[in-house]
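What follows is one chain in structure tokens, specifically the form predicted on its own.
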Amino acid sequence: MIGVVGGGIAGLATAYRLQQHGHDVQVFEASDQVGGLAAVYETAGDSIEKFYHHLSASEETIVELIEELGLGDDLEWPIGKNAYYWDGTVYPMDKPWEILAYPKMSVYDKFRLAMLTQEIDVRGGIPKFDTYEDLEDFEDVPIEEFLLEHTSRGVYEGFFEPLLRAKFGDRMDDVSAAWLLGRIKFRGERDLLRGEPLGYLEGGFGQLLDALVDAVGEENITTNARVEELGVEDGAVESLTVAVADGADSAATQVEAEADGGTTTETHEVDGAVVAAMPNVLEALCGYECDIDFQRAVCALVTMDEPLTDTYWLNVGHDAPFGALVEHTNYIPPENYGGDHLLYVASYIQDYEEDLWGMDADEVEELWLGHIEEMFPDWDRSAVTQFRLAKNPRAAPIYERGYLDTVIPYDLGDEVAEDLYYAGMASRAQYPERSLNGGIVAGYECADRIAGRKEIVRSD
């Protein structure tokens, strides 16, 4: 049996792929539900993710999995309208003529921005189409330096700088140009006349989680089960010790169990383990230290009885207490949610000491809705019928210069012990942008390595 630590999308994908290779698995999830950052809220209609999600056309592995699990007919690709808020005005930014009308950049700036988004290097007056092919060429280049050289100061100051400051705060100067180029590639599929199609599962991505749970088997997944110890014998993983909350349904074979104050400690013999969790979990289990810093996320889902804007993704180009307004029901119809209008308000935090991280839901609601009223004087918070707040202490890596030197290998046989693998957010699959697709790729990479290794062992 292979033990999987973590029941997020990466852990479930690992288990699913391992079963395809013929392995028995058991997934241990420390919280009371699977899904991680893809966990959901209930609404008056379909469920919805606690943290906003959509797919880009470049995310092929998750699309293949969705089709494989029989959900392909539920995958839709509506246009996600983008806009930029600056000085009290919302500027649409999807169609060429909308971008040309944006007043914060000159025509020359807009040309340079357009060339960058099409991955065309026009420095020196001769277009080159392969400059940005290898992201690793820009791993050690600061974003500001890159943009000033490859576009213009107007592009940097009039477009990118406010967005970078909103996302990375005082860490923006540490971030590598490779991350920015990777994001451009990641989000590069755009219809010039309509905008960018973004993928979403009708009924929410909770459907994908449910389908994965069904495929893996509920009997092979234990929630409220915190893995506390990794047993290593003769340089190889041989057991996992798990604290399971009383009442949790665990179907794995127990070689030892001991009750202790509301939990039962179980020791499971395993033929290998995959840690599909944050690197702090891996470090606690085996001492492997990861130097990647992570951002915290504070994200509210605001339920309203009327819309705020007609835009899906609104970037905020001033010093706001949040980074973006994501109006989900301008992308997926409000009829899917009982007629309610759903708005995400989100902010990334670089330091636990920041005031926002310590605020409770009522304080955040007062701060954020008050600022939205200032931005949109015709809007009244009486339209709000519910305000739900989620926080995550490790929502996304900070993609610093030299990031690739800090990713955790899939196979930790040389670093820690044989038969130990890593599929969490600090893996190579989550570079240069973290995503649901990256979690699935990481899970598959580990499962395929386990299958290949076991085949070699058996053939020997």
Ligand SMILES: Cc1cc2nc3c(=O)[nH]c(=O)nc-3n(C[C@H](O)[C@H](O)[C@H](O)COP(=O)(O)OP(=O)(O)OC[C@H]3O[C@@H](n4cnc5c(N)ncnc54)[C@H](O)[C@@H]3O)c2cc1C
Contents of the next structure:
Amino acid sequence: MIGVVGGGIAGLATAYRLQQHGHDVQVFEASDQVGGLAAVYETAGDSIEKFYHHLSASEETIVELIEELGLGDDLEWPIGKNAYYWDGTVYPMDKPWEILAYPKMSVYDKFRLAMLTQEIDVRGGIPKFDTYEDLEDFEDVPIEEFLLEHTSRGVYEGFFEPLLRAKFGDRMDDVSAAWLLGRIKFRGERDLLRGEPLGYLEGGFGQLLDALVDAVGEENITTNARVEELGVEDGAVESLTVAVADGADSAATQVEAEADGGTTTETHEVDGAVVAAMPNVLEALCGYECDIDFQRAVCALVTMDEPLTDTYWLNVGHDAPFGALVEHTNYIPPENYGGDHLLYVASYIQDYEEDLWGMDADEVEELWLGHIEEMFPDWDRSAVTQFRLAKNPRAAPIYERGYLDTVIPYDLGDEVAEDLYYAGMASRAQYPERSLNGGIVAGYECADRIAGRKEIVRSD
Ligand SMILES: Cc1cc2nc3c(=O)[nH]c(=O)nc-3n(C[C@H](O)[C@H](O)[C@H](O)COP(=O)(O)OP(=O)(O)OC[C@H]3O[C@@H](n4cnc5c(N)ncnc54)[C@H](O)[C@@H]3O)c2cc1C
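Output the structure of the form predicted together with the named molecule; the preceding block shows the form predicted on its own.
Entire complex below, previous chain first.
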């Protein structure tokens, strides 16, 4: 049996693929539900992710999996409107004429931005088409320096700076230009006249989790089961020690079990283990140290009985206590949620000391809804019927310069022990953007290596 640590999308995808290769698996999930960062809330209709989620058209593996699991007909590619908020005005940013009318950049800035997004280098007046092909050339270049050299100050200040500040806060100067170029490539083809189609699974990505659980088999997944120890014998992984909350059902064969105040500690013999969790979990289990820093996220799902805007993704151009307003029901219709309007308010946090991280839900609600009222004086807070808050201490890696040298290899045979693999967020598949697709790719990479289907490349 192969033990999988973590029942997020990466752990479930690992188990699914391992079974396809003929392996017995057991997934151990510390919390009481699978899904990790993709876990969901209930609404008056379909369930919805606690943190906003959509797919980019470049993400193919998740689309294949959705189809394989029989959910292909539920995958939709609506276009949600994007806009910028500056000084009391919402500026739509999807259609060419909207972008032309955007006042924070000159026509020349817009031309330079368009060329960069088409990956055409127009410095010196002669277009070059291969400058941005090799991202490694930009791995050590700070983003601001890159944008000022390859576009214009107007592009940097009127477009990218607020976005980077919302995403990376005061760590934005640490991020590499290679990351930005990777993100530009990651985005799917835009519909020139309407904007970028984004993928969403009707009924929510919870449906994908449910289908994976069905495919893997509930008997092969134990929730409320925290893996606490990794046993290594003769240089190879041979057991996992798991604290299972009493009442949780574990079908896996145990070699040892010991009860202690509400949890039972079980030791399971394994032929291998895949850690599909954050790098701190890997470190606690085997001492492997990863240098990647993570951002925290604070994200509210606000239920309203009327819409706030007509925009899906609203970037905020001023210093606000949140980074973006993501009005989900301007992308997926409110009818799917019993007629309610759903708005995500989200902020990334770089430092545990930031006040927002320590605030409780009521304090965050007061701060954020108060600021939204200032931004939209016509909006009435009484439209809010529910405010739910999710926090996560490791919501996304900070893609610092030199990031790719710090990713954790899929196969940890050389670094730690034979038969130990890593499919968590610090893996290569989660660059340049962490995503559900990246989690699935990481899980498959590990499963395929275990099945010996792939040549093992130690330097990946
Ligand atoms: C704000 C936000 C917005 C996002 N937006 C998008 C988006 O638009 N599109 C997209 O595709 N992705 C998005 N993502 C990213 C996506 O959610 C993640 O990349 C993906 O869910 C990561 O899956 P994972 O399985 O690697 O990790 P996780 O989801 O973190 O799963 C790891 C699991 O391991 C469990 N665990 C931890 N320690 C142990 C232990 N010792 N024993 C057993 N279990 C353990 C945890 O409880 C958790 O369930 C977003 C994420 C956030 C936070």
